[in-house]
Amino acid sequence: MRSITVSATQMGCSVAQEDNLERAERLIRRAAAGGANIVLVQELFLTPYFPQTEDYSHFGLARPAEGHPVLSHMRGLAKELGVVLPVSFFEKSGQVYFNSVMVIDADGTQLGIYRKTHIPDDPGYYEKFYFSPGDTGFRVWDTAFGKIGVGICWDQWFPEVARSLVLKGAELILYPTAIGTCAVPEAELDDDPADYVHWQNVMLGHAAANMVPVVASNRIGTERCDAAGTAIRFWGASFISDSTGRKLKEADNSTEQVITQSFDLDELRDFRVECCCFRDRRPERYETLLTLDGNA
């Protein structure tokens, strides 16, 4: 039996980076005290969600991975608590910028970076202005507690990401996220639960199809963009699923929370073998997936 305990956190973000880091650390410590081996914090937790508008000044928020003060801080925290921390950050590399996650092992070792593959460009989510498409490919890390794969927010809508991660050996899939309503004038914000249910259901389908647990960490709160006169209300609703697509733990839509769940990785492996889906794959028949328009 290989037991693993994973936590997802959710929190609101202010313009004070020090406060956001302190809040994230407090949640990580709370998760570790509750027995978590891996703690997932949301996407771009260090700042408000700046892609709500196109503003060149926001590029000043990016830092190279080497010598990044927050990554250094998180390395020390991971080693102190003995937990694995996938840490989202705005990365500057040469002349380009990425939406990235550094995976830090339980001894403080930086295992490597994943750069977000799918970059959205929707009202209030102008990420193509800031981020280049990731060039790392989909990556799986053999951590102290198990093999994990990480996708970032918009990646979670693409089944190819989850399947690729599990084919590479991922035993858990983690999605740090920043998603909520469309950006509209605050008076027009509409909290339609069908929207975040759809978001959850897509990931629950990945869990069921690939027979691995999925963990999603989303932000909460209403964030205003004075320059654009708009606001986004983030959904929260962070969750942990089992390997059949059933939600085991779910946070609410507005409260800072930590949710935690344990799994037996050997039991999950046996379930994947029993279901035979990976045995019966026919990759030579999937050439259509290598096209954009379906014409192989």
Contents of the next structure:
There are 2 protein chains.
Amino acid sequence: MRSITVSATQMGCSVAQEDNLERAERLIRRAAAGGANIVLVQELFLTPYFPQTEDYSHFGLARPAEGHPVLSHMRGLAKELGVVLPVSFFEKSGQVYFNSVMVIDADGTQLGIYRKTHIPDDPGYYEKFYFSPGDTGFRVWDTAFGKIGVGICWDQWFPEVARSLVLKGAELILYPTAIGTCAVPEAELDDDPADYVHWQNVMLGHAAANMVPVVASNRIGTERCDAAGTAIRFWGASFISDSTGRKLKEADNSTEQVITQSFDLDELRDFRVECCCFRDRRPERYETLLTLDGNA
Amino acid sequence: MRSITVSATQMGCSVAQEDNLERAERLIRRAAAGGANIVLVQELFLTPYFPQTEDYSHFGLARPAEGHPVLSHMRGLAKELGVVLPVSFFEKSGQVYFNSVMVIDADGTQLGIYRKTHIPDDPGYYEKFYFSPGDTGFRVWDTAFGKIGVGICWDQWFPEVARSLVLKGAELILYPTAIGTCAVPEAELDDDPADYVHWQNVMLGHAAANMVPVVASNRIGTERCDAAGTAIRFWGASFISDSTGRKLKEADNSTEQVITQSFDLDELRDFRVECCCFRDRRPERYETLLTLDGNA
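With the form predicted alone done, generate the form predicted together with another copy of the chain in the same format.
Time for the whole complex; same chain goes first.
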């Protein structure tokens, strides 16, 4: 039996980066005290969700991974607590900018960077303005507690990502996220749960089809962009699923929370073998997947 | 507005092929009377689920598509009722055998054959003994009422199938199925819903990730194989989902039933556009999908 305990956190973010970092650290410590081996903090937790508007000044928020003070801080925290930390950050590299995650192992070593592959662009989510499409490919890290794959937010909508990660050996898939409902004006924000149910269903499907647990960490709170007159209410609803697509733990839509779940990775491995699906894949028939418009 | 109404049927099957055909026809007529434009009947409805055991004599159940009396009968029925019928049949072609579906349009014309791509082999589901892996690739048919894609049973577990069908233009995905719990001896059959919940969750995930409704038609009843001393209790639980992964209609586990749901295909098309996911796919990063073991 290889037991693993994973936590997802959710919190609101202000313009005060030090406050956000303190808040994230407090939640990570709470998760570790509860037995977590891996703690997932939401996407871009250090700042408000700045892609709500296209503003050149926001590029100034990015830092190179090398010498990044928050990554250094998180390395110390991971080592002190003995936990794996996938840390979302706004990365500057050369002339370009990525939406990245640094995976820090439980001894504080940096295992490597994943750069968000799929970049959204919707009203209030102007990520194509800031982030170049990631060039790392999908990566799986052999951490102290198990092999994990990370997709970042929009990546979670693409079955190709989860499938690729599990084919590469991921035993658990983690999605740091910042997603909610954007409205102009704010008064038009509604609380229709249909949107986040769809969002959850897509990832629950990845769990079921690939027979691995899925962990999603989303932000909460309403963030306003005065210049544009817009606001985003983030959904929260962070969750942890089993490997058949059932939610085991779920946070609410507005509360700072830590959710935690244990798994037996050996049992999960046996389940994947017994399902026999990977045995029967037929890659020679999948050429359409390598097209955009279906014309292989 | 392009409205479409789809039905899924579920029924038990005996060794009397004429009875099975009569039963299927009765359910198709009931669906058509209820307004269905497309009626999905379960996999291999003409016979018991013969792959429960490996028996050479069962190859004798197969027929070529050309001149197949049941397909001829179904063409007449489709024309009379003005409904699209994807008809599952055990196909003999040349020296080999396929698990196939003939798609019959609402005027009785044959649009073509899809041959099951993914062939299972589990205790009680010895399909690799009977069926060669399908050689048609994934196909989408432009029927009188909309573009449909069909996957056959085991295909439903593979996100590659649903994705390929929607990339090729499918507005609706249909899965004729024969799945249940196999036990030796029969007394050990239990009613744990976990298995069919997993089965449903995988397909609901396809619906959510590809933003199309999914329709599954499964058989019911317990079928015994005296020679092997085994039995399979089929799950039923046929269902129709929306395009966000929510079940809209669901049959129970043991009753002969017709479930029916209407959709607006234009609204579904707009929803897919607004989700923007297809725009952001990155096929150049999906090379792992074309491998079996993840070593691209």
